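The form predicted on its own is given below as one chain in structure tokens.
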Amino acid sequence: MSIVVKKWNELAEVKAELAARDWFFATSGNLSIKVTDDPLTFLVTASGKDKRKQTDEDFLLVDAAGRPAEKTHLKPSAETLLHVEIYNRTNAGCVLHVHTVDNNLISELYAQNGEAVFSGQEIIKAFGIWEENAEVRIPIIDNDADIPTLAQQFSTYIHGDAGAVLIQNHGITVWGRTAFEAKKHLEAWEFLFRWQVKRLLLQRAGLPVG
């Protein structure tokens, strides 16, 4: 089995996880995974795809500038270069891209803060932190229709090889040093914005919460 076809499938994988939760609203979202270091080649989602049906044509291979490295006729997602920033920086081997309704308002809700902190969870071990009462912090940045604007304003938050930054009202982008990282790290936080939307609707309706 080549390189490609291996990595294929292992990001078939994701995308098919990622689509049981109903992560991938209107063909919104992108994925991509590293495939091989020198030169940088990496397979990412193709763009217009409705990302809950499994095809041939879900994936394309480009280059370390994001642009086909095959002769196709297909695409690459529209925020491949946030993923280009992230694979030209980092020792990262997966991105993942998802808009969800939570993690729409929680960039909403904290974007004037330009991030959302929370802490006091379980599932921040999940990140690797085992501290008691761990704090995790997410960047928020604007959403600029300009995708290599909002490229380069993404990469100042580019700091390793695993991280997340929202984008305000254009969802999630999480990237690690796997795949099985990356999808944990993405579950990890939209389990904590799930949290805390529900969290400030109980605290709006009079409950006690935390």
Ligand SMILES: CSC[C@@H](O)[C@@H](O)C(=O)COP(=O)(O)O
Given for the second form:
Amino acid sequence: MSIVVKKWNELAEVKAELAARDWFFATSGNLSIKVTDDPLTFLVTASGKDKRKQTDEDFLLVDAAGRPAEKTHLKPSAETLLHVEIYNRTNAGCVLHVHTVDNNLISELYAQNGEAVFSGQEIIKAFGIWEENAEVRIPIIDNDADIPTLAQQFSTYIHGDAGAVLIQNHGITVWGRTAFEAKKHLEAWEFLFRWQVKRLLLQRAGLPVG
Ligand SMILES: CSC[C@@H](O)[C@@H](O)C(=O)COP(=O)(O)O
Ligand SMILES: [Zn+2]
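What's the form predicted together with the named molecule like, now that we've got the form predicted on its own?
Starting with the chain above, the whole complex follows.
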């Protein structure tokens, strides 16, 4: 099996799992997986598709600048430049971007702080942090409609081979060394967002949480 087919299948599996979670509303979301390092190539979702469907045209191979690496009629994701920034600056192997109601609410609730902070949750161990009372932070950036400007702003928050950024009223972009790690981190962030949104509502209702 060629490396492209192997990586295609790996990304297709992640895509199916995120689809099963219903995280691809209205064609939103984009995913990618690194295929080669030198030269850098990666598979990225084709733009505008319903990511819940599985087809032979789900992904296309792109180069280090996010341009198609082979002749194709498919268009790379409109947000490919964000993936480009991550692969060019880190050793990440996979990038996942989803829009959910909870990640949008958290991005709006904490936008003025420039970040959302979470602590006191066992699931924080999914980030490889084992200390008691550990705290995790996710930066929140403005949602610029101009993708090169958004990618430039986004790139200032790329600090390691695994990480995540919330784009205000848009969605989350998570990356990891492997598809397994990126998905694990994405699920952990979404757990924290959902927990916090529910917790705030329960507090408002006067119930004894946190
Ligand atoms: C209706 S989704 C809005 C899009 O602009 C974008 O944010 C998105 O996540 C999907 O775009 P795509 O070009 O299909 O990767
Ligand atoms: Zn998006």
